[in-house]
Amino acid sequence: MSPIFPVLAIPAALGAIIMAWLFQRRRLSPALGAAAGGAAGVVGALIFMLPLNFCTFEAERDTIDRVFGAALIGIGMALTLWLVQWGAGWWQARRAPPVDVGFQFQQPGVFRGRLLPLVFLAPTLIILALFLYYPSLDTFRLSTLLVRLGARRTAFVCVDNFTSLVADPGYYSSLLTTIGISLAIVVLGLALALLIALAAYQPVAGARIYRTLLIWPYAISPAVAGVIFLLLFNPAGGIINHLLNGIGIPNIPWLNNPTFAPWAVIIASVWKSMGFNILFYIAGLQNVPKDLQESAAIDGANAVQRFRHIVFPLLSPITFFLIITNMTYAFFETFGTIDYLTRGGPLESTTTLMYRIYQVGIQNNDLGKAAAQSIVLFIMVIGLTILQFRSTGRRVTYGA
């Protein structure tokens, strides 16, 4: 029997049951919800299965391929069912009787038609389509192919580029390296930036000059930061070892030892992002009400208590924003620093997921596997961002 029928029938049944229940909770017709949910389930399954030609459910495929295909169907179903749920809420809101507020308020600055705003948006949409959306879709296409850099012919390999990662111990090693380096960059970068911002915020002479000098490193590219710290951490004649020798400490193999090499990358990356973090923390400190700190000081709170209970909670929106941006920087933008400092070594101790994509796609000429790994990395960062919004985002304090 063809695998197409059960692949479509199961999502259709699940979608019908889920949407019938959701429509009933909204006091809408369960039959209408079942029909919409069944159609959405089929569409959700076809989003990924149609381009793949249902290859994950072929008889010769392994269990991991079928599990991967089921996961793709689940993702597609979640998207289409959410759209149906949103559409039902919008339609229900449109049917609700208007509330009489006693006066008519016309919002200024609203376009009367839809053509003019589309004309204004057209240049931006065209640029996004050519340089963002099309390359993203092409990456999905490449991830299902056996593609060699420079070769003209390609071969369809279904989801083998994804499922092969499950049995690749080197990929898990790169994953752990990425998590460790990224976590250190975020924690150390934000902690040091907050301490320096607190010192730079003090009213002293020449504050604007040294604040500018503190922010200046952010304008340097990661590659340039890698070159600078290559000179600093060079095991043979680096400045750091020269200073350590002056106080009686022997040379440290910063770039040749798997224990020290990740720390060289972390220090360089923290220095590179320090100016960005300091800039936002200084801006946040300027918005902390001074009367609250003065009231706490009158009540007997010392400087540490005032910082813990007043300043830091009011800086939580800035901290939350910086966690997201620094995490994105640690995952994606440390490539240039790693390439110039360690080139992923020694013994792959600094081979992050981003640098591994470069090794697989450019050095090993396997664009298909590199595309698959880039998609996995992208989904991972999106998942971590959503997790941050779901957990840490709820603890953010806005306002005094």
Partner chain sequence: MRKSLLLAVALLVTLLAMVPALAQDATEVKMWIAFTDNRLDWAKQKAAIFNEKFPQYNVVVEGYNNYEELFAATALAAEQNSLPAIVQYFEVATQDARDSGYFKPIAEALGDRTEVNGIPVNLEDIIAPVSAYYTLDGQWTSMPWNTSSAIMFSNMNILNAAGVDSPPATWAEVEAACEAIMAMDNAPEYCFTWPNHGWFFEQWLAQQNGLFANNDNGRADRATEVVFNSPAGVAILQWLDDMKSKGYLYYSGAQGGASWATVDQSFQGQQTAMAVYSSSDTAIYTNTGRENGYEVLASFMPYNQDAEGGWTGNLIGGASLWLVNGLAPEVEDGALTWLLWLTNTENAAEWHQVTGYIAIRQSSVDLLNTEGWYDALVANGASQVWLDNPAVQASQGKVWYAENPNFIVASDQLAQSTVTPATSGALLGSFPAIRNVVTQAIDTVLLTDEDPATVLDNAAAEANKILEEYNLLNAPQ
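Numbering follows the first chain given and starts at 1. All of these numbers come straight from a predicted model, not from anything done at the bench. For clarity, a rigid core is taken as the largest C-alpha set superposing within 1.5 Å between two forms. Compared with the form predicted in complex with the partner chain:
- The Cα shift for T56 between these two forms, taken after rigid core superposition, is 2 angstroms or larger.
- With a cut-off of 2 Å and the rigid core superposed, R152 has a Cα displacement that reaches or exceeds the cut-off between these two forms.
- Fitting the two forms on the rigid core leaves the C-alpha of M274 displaced by under 2 angstroms between these two forms.
Right, the form predicted on its own is done, so what does the form predicted in complex with the partner chain look like?
Here you get just the chain by itself.
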């Protein structure tokens, strides 16, 4: 029997039940809710199943494919049901008598027509559509295919590119590597930056010059930084080992030992983002009110206590903002450093998710699998971006 019927019937029934209940709570007709919910459930299921041609539920598919298919239907349904729910709310609000706000001012700087703003927006929209939205959507198509540049044909593989990740121990280790390296970069990077910012903020002669110089590493391209650190870290003939030998530490195989290589990447990345972090911390320190510190000093608080109880809490919005930006940096922008320093090795100990996509898609020319992995990463970006928007929009406040 074709799998299509149950695949559509179950979401329809679920959607109908959920919407009937929600409509009842809104004091609307449950029957109407059931009808709308049933339709939304079917549409939600079709969002992913139509392009996939219901392949996840074919008889020869594994359980994991079915679970994945069900999850996709769930996501689709959540989207459509939320739309129906939102529509119902909007409709109710419109029916309610309008609140009288007295007379309305003609607002300055508002377009009268609908067309003119669109004309002004068109260049941006066209560029975004061509170079961002279309490729993003195409990534979803590619993720269901076996596809190579220059190959004679492509093959449809359903959701194999996703489900094969679940059984791939290498992918999990990449995920752990990414999280480990990112956390280390954020913690080390921020701690050091704060320390240096505190030192650079002291009123010493030439403070401005120090501050300017401290920001320089940020202006160096990741590739150049990678080459510099490659020469520094080289286990045979590198400068860092030479210096360590000088103080009695034996040679450390920085680049070809899976324990040390991630640290080489972390150190290079921390150095690279240091200028950015210091810049923000110095800006933050300038906004810490002096009178608070003075009164604390008069009350007998020493320098450590003043930092611990006054400066650090007041810097917390900046710290939070920096955690998010550094996390994004560690996730997505360490690529250049890794590419020059370790190429993801040794033993994949520096293969982050981003680097893995490059290996699969560019080096191995396996575009379908790379597309699937970039969608997984894309979902993570969305998570981080939402956090970042919230932190910049609400939580970062300077002074009172």
